[in-house]
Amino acid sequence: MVKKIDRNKIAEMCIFPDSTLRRTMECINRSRLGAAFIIDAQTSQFLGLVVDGDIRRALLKGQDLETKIEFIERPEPKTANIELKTTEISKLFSERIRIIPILDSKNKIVDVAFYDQRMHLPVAEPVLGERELALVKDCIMSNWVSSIGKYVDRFEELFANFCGSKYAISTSSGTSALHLALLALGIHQGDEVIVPTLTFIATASSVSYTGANPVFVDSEYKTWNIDPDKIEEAISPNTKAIIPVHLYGHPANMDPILEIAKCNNLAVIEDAAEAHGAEYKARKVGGIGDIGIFSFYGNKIITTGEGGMIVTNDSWIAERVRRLRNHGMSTTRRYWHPHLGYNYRLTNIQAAIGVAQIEKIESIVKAKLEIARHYAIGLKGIRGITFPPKEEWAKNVYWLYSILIEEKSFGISRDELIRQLKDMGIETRPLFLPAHTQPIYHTGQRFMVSEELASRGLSLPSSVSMQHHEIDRVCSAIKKCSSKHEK
């Protein structure tokens, strides 16, 4: 798919041969197209093309941000003549070539054609930039790339401050964070841990890793999270903990959960893997229970590629988690292992990305809220759609903007909508399948709310980089798919 750019914006994409890498990166960031054009300062004739990948490779080879762009290696650009038809220009694109300057007879740029990668709208994608690149480069140039380094400590400190917790301990994934949290609480074989059935499978799997049994509870319709009214009936003499999940970015109703836990001497582990920055009664999630965990997988609100974090206010738990994630090694005697431990550490490179990400998390959350606001406007009036939950006591951060489809009112099923949107280049995802229906558990139970939510729910493209016109495109496509939306 070929797109052309407004001619008025071409000047913003141009640099001179003596421009520095820093200046070029600023130009690329401003254009948002991943490239800048090198032109002659006197004649404005086209001299070359530089893409963000060229700069990354130069930095990794030891160049610094003050290096002039004329001195870095760049592939030969592909250009097109102004007389060339769009159909012919499209043939010039390849896996490597995504942007083509269109030149006039004097070799000056008069237009730009680019392959519109956004013809496919993904459900989620990370937002990485110059800051992440600079910190990763610092790790590489200093040779501190493994699990020891200044960025690990810095990331933990910044994240603890963000959550309002005393301690934050980084881990290799959100799943390993859950596993360590359970181990730190002494959960073992024969114990039971209460979890919502409507969650990603890692919540239940982490319980199984310890030898304990996950005990499933239905969700409440108004928040899509674990139903506090159903928890007590699931408690047995073997129950040791409750794991409320802040599903899709909306907080669980924590007060009644904490009260039940207190009355029954149970620990509370918040699974906030999808809810960075979400709030319950003005308190950030993760720091409300005994332990909170987060995920930094590539599609999460902030990312380190893979990675996780445990937050807690308990010094004993924090210290135990640190030992367990490092092979159970003693903190006072090297290579002495009094406990069975695991290699669940985060690398310094991943933490460097995390530092850059946490520095801009407020703007990321703000963007998520704006995406949700724009979706709400665009989908208003379409029959058969239920919007994401938003309780008055909650700050939903809309990890993924997820809706419910009622087939009779909407006109087609949820699954048919997913298929039709896919044909339009719009990726969606169904809600998680309830854990009690999974082959590894398949308890034979029926949890009607969770099953209904899972059968009707789907998540729409929710990347922080989404523009309003892209959200409008999704909303228009959904309207077209519905045979019964209001005219």
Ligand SMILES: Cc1ncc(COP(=O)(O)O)c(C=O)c1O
Given for the second form:
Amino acid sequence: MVKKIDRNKIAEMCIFPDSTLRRTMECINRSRLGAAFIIDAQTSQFLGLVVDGDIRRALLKGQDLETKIEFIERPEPKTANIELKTTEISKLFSERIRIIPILDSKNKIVDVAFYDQRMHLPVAEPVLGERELALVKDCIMSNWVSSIGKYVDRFEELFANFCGSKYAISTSSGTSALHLALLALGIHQGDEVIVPTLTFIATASSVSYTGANPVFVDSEYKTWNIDPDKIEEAISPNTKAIIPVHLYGHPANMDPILEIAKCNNLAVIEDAAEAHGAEYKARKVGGIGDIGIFSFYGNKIITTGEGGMIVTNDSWIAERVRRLRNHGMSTTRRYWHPHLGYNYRLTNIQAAIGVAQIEKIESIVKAKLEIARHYAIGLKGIRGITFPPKEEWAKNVYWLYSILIEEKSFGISRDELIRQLKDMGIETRPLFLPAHTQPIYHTGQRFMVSEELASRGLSLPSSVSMQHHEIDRVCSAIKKCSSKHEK
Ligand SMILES: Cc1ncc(COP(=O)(O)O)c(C=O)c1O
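I would like to compare: after the form predicted alone, may I see the structure of the form predicted together with the ligand?
Now the full complex is given, and it begins with the chain already shown.
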């Protein structure tokens, strides 16, 4: 990422062609930036760049400290014109190029860009450490690297306890968990499954894998999740199940959904891919419907790299899922396949990471809540911002802290805000594009709430490792971007 420096510091970094190596080293030492600029003594025009390594190489070659800097070998420096955008400058950096002088039309240094990894704020980074490493090492040292092993069993046991469910069956991803859940319920060609249109594509595409059709329903403003009042009109004689999604960590309104499902004899699969630890009326999500699924992709609340989990209280479903994820093989007769199955297993190595992650899930969720609390303080009073949903019956775990932008009051559009924040090293994501607008599902329908949320929403950096000062940086950047905010 690009970081610019104070202009006064530029003068401190400059030397002339007849400066000695000794003088150059003193200059570099003073600036503490590992480089000095050679400028013309009369015109102050930029002539070249010297880094620590150039001096080291000159000394090793036998040149002494009194050698003039113009006589040592230096690679051609990269420079940037003052008109160049920060995003363009950042593309000039490489392993070797870490400092770039920015020149005006007269070739004078007006600014300096240097690469600073710490300046980049990603949307979501996992927290992996010594414990994960130790358990993975154990898998490798013991040769238990495939999908049988103590960590698979341990991870499933810990996850079932965490969700308050009787059974937890690990899978290769959240998507394969959804696919298996649908197959276990016997959903097939010609069936219909109700899904919110505002979700990650896997909620809908897993339905399509079975040959069934996803039927889209709009969201409600209150929770950004499937609107229970609009579910009934989407039910047909072919409907077999509803998949509520707990989007961005806020639970869907489950009671009315369960009621509709009961009255219409439909199964409920909770897509809790983004909501580990979230609660609906003090009950952990995932364990409320017939089946719950989770994702452990790298940006999720806990991760195994790739991975997923199915939770259920139904022993028949659990048994069926276990068989289907293992090639549909009989549990009593090896290499005997009564059902068409899949290889959707999680490896022991991934499960080892999962065990280390679930051991600290309470502190991860606590950190997510603290991030949300701090954002709420920092963003308070900025016009045109809507905070993430928080119903009184819900524990939102704020997987990604996401807000809505109202262009008129904020001053610039959501997309322009994303661009400007990117220039400042702050990564954000627009909300998911509704499934009914995707090329694979282009149904021609309109779902106005989902479309509006999707066009106005963005997720802010939400890594568990984020410090208060980093959240403050995001909030002040957002304030700076808002042309309507009093500066
Ligand atoms: C709502 C939702 N459902 C399903 C999935 C699929 O999970 P995975 O990426 O582990 O396959 C995701 C993942 O991003 C998701 O956000």
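Residue numbers count along the first chain shown, from 1. By rigid core we mean the largest C-alpha set that fits within 1.5 Å across both forms. Because the structure is a prediction, the values reported are computed rather than measured.
If you fit the rigid core between these two forms, you'll see the Cα of Pro101 move by 2 angstroms or more. Positional change of Met424 between these two forms stays under 2 Å at the C-alpha, relative to the superposed core. Core-aligned CA deviation for Val464 between these two forms: less than 2 Å. Aligning the rigid core leaves the CA of Val51 displaced by 23.7 Å between these two forms.
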